[in-house]
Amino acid sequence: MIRVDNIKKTFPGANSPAVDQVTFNVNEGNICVFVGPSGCGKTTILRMINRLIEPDQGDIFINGKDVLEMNPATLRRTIGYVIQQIGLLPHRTIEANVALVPGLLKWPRDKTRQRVLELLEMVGLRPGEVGHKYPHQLSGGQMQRVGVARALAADPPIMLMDEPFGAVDPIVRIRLQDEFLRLQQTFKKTICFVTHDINEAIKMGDYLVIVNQGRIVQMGTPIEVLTSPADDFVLRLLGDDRGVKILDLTRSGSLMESFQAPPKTSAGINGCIVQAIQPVKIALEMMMKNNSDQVGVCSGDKIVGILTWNSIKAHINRVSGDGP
């Protein structure tokens, strides 16, 4: 879906560059998170995709086409954009935020309607309520979903997110990312996502590329990178709890023991439970619930194997690198 090949930018003044040779691939329907500190060059990459940025070298495709060879205003058409400062006209209603581009595409103005409330109604807004008000009359989390409804609203193949839910309190950015990811099982949009946050990127990332200074040090999935950093770079970035990270990301299946003989019911293992599909994060918060050692592993209705902490804590340590 999207190729960037060799792309470098220097701006005037500047000693190095703030993007130096970068190449990376996006898949469809997948969102590929940007991680790194700031000023590291994430933003740079992505406003060069849309070409608010103009590269100084290299190539960047969409679909196979050339996005410098294409008209500027009309490539942005096709890509939805969400930042930090949500970027709401202050002037304009929400509905009319909202209606903003498939206005410029000339939509009938009853498709544009039942497109805006459609929208509102999936991020979690309700049209009745705030569809008249402006920007100012809402909280930050609600016009941080406008901004994502926004960006929706024609339906673009491709989304650019560049901290988009940077300027809510914790409580709501985590519940932003939860709803965003449960659109995007629907939308299937194919986003580039850029944060400072390795802990959001890990949720949020179907892949990572981790920048700094202007260059991309590692690539991959999140799994692969925390079982692989590439450099100490990666590793102080990944933080010390690295080793509990790799939890969220690991199923309870694959580290359990199979049954030879397996229990017809839970009451064999105290009836402390998990589905096979569930991370390991959540075995280990049902074991210290029950004050237990080990919890079943269920695929569906079937008892299928245990998981034990001497298991967990084994694997902890082999992705730390503390252990065999």
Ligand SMILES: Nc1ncnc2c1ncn2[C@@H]1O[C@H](COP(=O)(O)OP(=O)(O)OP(=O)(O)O)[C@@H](O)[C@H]1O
Given for the second form:
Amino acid sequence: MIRVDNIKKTFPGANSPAVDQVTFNVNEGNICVFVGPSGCGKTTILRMINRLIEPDQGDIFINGKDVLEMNPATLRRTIGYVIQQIGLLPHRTIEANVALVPGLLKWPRDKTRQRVLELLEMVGLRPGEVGHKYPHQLSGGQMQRVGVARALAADPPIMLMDEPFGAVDPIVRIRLQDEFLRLQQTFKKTICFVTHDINEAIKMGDYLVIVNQGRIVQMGTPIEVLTSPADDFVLRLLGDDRGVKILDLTRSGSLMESFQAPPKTSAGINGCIVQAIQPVKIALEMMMKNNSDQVGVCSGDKIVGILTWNSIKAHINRVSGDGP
Ligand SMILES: Nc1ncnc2c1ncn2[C@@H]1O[C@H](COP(=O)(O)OP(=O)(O)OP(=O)(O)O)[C@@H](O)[C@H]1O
Ligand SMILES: [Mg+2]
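Please give the other form, namely the form predicted together with the ligand, since only the form predicted alone has been shown so far.
What follows is the whole complex; the chain from before opens it.
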């Protein structure tokens, strides 16, 4: 869907490129997350995709079409953009902010208004309550929701989201992430998502692109990156709780010992059970709560295996033991 091939950008007067030798693909319907420290080039990469910044070299294709040969204004209308620091127009109402792109596309007034109301509701805002307010009258979390609604307004197949949940407290942030993931299950947009928060990256990303000093240092699915970090930089970025993060992405069923002959009841495991699809982290919590070193693993209401503390420990040692 999106193919970026060896792009490079050096800003005037800079000693080194802000972005260099960057190559990646984003598959249709996936969320590709760019993660790395402040100043590593994340925003610059994003803004080259919708041509707010022109690369010095390299190619960018969307559905096989060369972006650099497209009209920038037309291009941007097909790509939703949630900018860092939200970027709502301060002197326009919330409704007018969300209606920005439909306005540019000259949608009829009725259709635009209907779409705006629908979107505000979709992102969890009451149109009657916030529609006529101005951005400064909203909380940080509400403004971020408006930013997302605005980017979705013309139903673009592609979204660029630059720290879309950055300016809110951790609890609201988790709620916005959950809501967005739920929307994405039906939307199936192709999304480039920027964050400097590794936990957000692992949670939101189908695929991670880890950037440092303008270059990609590693790409892969969250579990690939967690289980085989490319170097010390990635290892540090993943944090000291890398093992716990792995357990959060590993299903209990994948580490259990299957029963040869399944027991009829959960009596032998004292009702201490998890579903096979639940993360191993949940199984661990269950063990702690029940003061047990094993849990039964169920598929529906049938017990299909047993997961022991020793097998979890062995798994962690296997996948995270030796680092890069
Ligand atoms: N318009 C510009 N002119 C000159 N230098 C720029 C410009 N935009 C970005 N830079 C520089 O390019 C580098 C990458 O910046 P960029 O904004 O892409 O980083 P970032 O990863 O998005 O950081 P943050 O997490 O802080 O948003 C930085 O050194 C920055 O100072
Ligand atoms: Mg940035």
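Quick caveat: nothing in here was measured; it's all calculated off a predicted structure. Superpose the two forms; the largest set of C-alphas matching within 1.5 Å is the rigid core. Positions refer to the first chain, counted from 1.
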Once the core is aligned, does D293 move its Cα by at least 2 Å between the two forms? yes
Did A18 shift 2 Å or more between the two forms, C-alpha, core superposed: no
